[in-house]
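First, one chain by itself: the form predicted alone, in structure tokens.
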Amino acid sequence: MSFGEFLTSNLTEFWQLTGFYNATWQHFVMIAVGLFFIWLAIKKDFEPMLLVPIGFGILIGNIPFNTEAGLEIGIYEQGSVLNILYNGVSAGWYPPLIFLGIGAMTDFSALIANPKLMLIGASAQFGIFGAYMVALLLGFAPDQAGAIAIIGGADGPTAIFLSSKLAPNLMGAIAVSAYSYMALVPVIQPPIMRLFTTKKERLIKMKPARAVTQNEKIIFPIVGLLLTCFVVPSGIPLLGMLFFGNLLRECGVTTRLAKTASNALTDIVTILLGMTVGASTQASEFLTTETIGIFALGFMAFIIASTSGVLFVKLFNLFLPKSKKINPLIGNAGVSAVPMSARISNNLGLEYDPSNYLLMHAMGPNVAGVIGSAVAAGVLLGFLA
């Protein structure tokens, strides 16, 4: 073989290994989606802690390469570094660790002081079960329908945990859908809240919550664990870690552990979770008609959940004395997007009355939504696994 033929052969082989040679239009579509997520995070400040890792993960996962070359670099190639990191998603390791951090950083005082706010969090779970029934009608298998429906809880870790158990093949689409709608809470929820409330209702001022004792804060995670997990044992991985993290926060003798769980550990897991979820959206696996259906059903579930919370408060107010009525603007916070939904409640309340601070009241149904979505996931897992 002459030097020219040798050089041509090597250059041809090199060209066939490049991303340019192996690229399809689907890869460029997904790269555009990843760039859009990063743009939303940086320019619009839409949940950058979630969208930057997910967006960049989408870029990583959609760089084309020759799958027959045996390079072991793809997220779905056994033994590759990305595949090992992805085990935390596919095997469901990351979500319980996220719940540990959520418990360690969450103050449940608003819910303890006013337990009836738990009902608002429960009412928002109608989005999950409503989407489940619609998904069945559209032809999804029961386990797939359950995994898709949990998007309505607006809880990314719960969606990942449940889909890893019920529908692993749909996990990328479900996870990206759940995190997308979580990030778009400031866009999606305010129109719903305005549509279903009157100006008079938006001006309702709620009495300050009573002071909660330290003993109550310590007892709550223990009683909460026993009550929820005795009813729904399949929720133990999520609920157990949530209440454990909260006990670390409130008991007063494990401050270092609580800080680690709520800061360093949560940050590390969030980075790995976001990046690997994004990387799992390879064009060949993600761009399907099934994915479009998942996004549509997830959006519907989120709309139903937000609407159910607001309408439930309006219904509940019919049975409450005037002095104890609840501002329906906190109904949207019944979804599990903590503390995003609670901030939306507060911001909208201030828009109509600059002295009407709803944040602490909205945190009650917001943290109830975290518990509610985990319980709903446990119910679905128990029936469908």
Contents of the next structure:
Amino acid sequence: MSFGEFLTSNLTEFWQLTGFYNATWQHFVMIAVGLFFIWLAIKKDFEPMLLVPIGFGILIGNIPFNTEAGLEIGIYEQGSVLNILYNGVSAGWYPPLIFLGIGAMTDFSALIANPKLMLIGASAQFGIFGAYMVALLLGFAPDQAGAIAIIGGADGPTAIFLSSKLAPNLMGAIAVSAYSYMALVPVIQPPIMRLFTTKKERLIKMKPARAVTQNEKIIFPIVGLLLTCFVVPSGIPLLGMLFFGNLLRECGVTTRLAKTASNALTDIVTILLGMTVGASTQASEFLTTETIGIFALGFMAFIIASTSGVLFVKLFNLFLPKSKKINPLIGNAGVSAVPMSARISNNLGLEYDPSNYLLMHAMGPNVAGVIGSAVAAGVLLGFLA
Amino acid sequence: MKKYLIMLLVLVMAAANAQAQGRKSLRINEVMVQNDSGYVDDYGRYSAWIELFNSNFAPVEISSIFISNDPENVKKYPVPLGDVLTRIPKRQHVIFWADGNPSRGTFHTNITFTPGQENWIGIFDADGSLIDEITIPANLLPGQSYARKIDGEGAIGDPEAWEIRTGEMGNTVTPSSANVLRETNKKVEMFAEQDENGFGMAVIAMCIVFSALLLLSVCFYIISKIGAKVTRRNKAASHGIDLKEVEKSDRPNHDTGEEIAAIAMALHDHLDAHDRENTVLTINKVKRAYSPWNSKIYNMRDMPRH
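The structure above corresponds to the form predicted alone; please give the structure of the form predicted in complex with the partner chain next.
Let's see the whole complex now, leading with the same chain.
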């Protein structure tokens, strides 16, 4: 072999390893999706903490390369760095860690002060089971339908956890769909809230919540864990970590642990979770007709969840005395997009009455939604796993 | 100190019990008395075998348990220590050879069966307590096995849970693998058949979600009532006043938060009635994203000295 031939063959081999040689139109579509997510996060400020890692992860996961070269770089190649990081998603241990952080961040006072708001969090879970029924109608198997329907709970970690157990092959699409719609909550929910409420209802002023004692705050995670997990033991990984994180926060003697759980640990896991979920959307796995179905179902699930929350409050009001009526604008907060959907309730309330602050009232159903979606996930896991 | 020691002792006993609990889930799952042409051992021989199954969802370490075919000598074959293969993963099987030749390795026992008559086999924990036993019927032909109908299921020694496997299609002998091969998830199949439109699932699941949160809600309603009562009682006791007076003082007779804020603002603006704060300094910490990595000084080498 001459030196020229040697150079040519090596350069040809190198060319065949490059992204340019291996690229397909699907890769460019996914790269465009990744760039869109990053744009949404940076320019529109839509859930940047999630969309930047996911968007960049999509770019990472869709760099074309020769999958047969055995370079151990792809997220699905066993032993690759990305594959090791992806284990937290595929084995489902990132979501409980995120729940630990959520528990350590969340103040359940609003819920403890007004326990009936928990039922709004339960009612919003209709979104999950409405989507489940439609998914079955579209021809998905029950386990796949359950994994897709959980998008309606508006809870990314729960969606990832459940799909990793029920339909691992659909996990990428489900996770991206769940996080996308969570980011789009400010766009999706307000029209629904306006549509199903009257002007008079939007002006309802709720009494300020009573002060909650430290003891009640400490009892809440313990009783909450025992009651919910005795009913649905399959919810232990998520509910256990959620209430554990909350006890760290409220007990007053583990401030350092609570700080770590709510700051450093959550940040680290969010980075890894977002990036690896994004990277798992490799064009070959992601761009399928099923994915389009999942996105459509996810969108529908969000609409049903928000609608059922608002309608449930209206129904609930029929049985409440005039002085204790609930503003139906907090019904949307039953989905567990914390605190985004509670903020939307507040903003919409202020739009109609600048002195009507609904944030703290909306936080009640919002955190109840977190518990509700974890319970719903436990139910689906128990029935279909 | 004594109290703590007792607690520690209880914990140690509980931990020991947990280990035992794992072993209690071990089951004799399938047995072959005459192996003439079936499963071959690691020496290329056809020998009788005993299949054990870990029915637990956690791994179980089986070293130091006993396998015996003699009720008078339940510690006939102790499973040796120190072999990594004696740790059975969750819901998995392990084969022991009843070839009467324990010198061949951990899984070769000193047990032999007598064809044509009933053979009893039992497994015992390290303390000699029974884990599982079964009596193999005498009519087992060569190449046939006696197996649990469903892996690990059925009471100890219950022949109803067992059947003879002839080795024919649909009634296969399954050494070191599941007695019932499951290709699909039965629960999913059941939901697909019984609940085609998902309405049943929606009703059941929503009932569960509502009951869980309703339970929590009721519980906290009660806790808050008790809490308020206790607080009032404590307040009455500490102030030395009647409980009714405390209740009266707790009842708000005014004035929303907004009204209080408006009154305070009005006082501030028109009467200049606020605390003197001239000497109060409010220092806000200014965060600078500093890291040694962005400091130029760390990128410079020391100047060489002449």
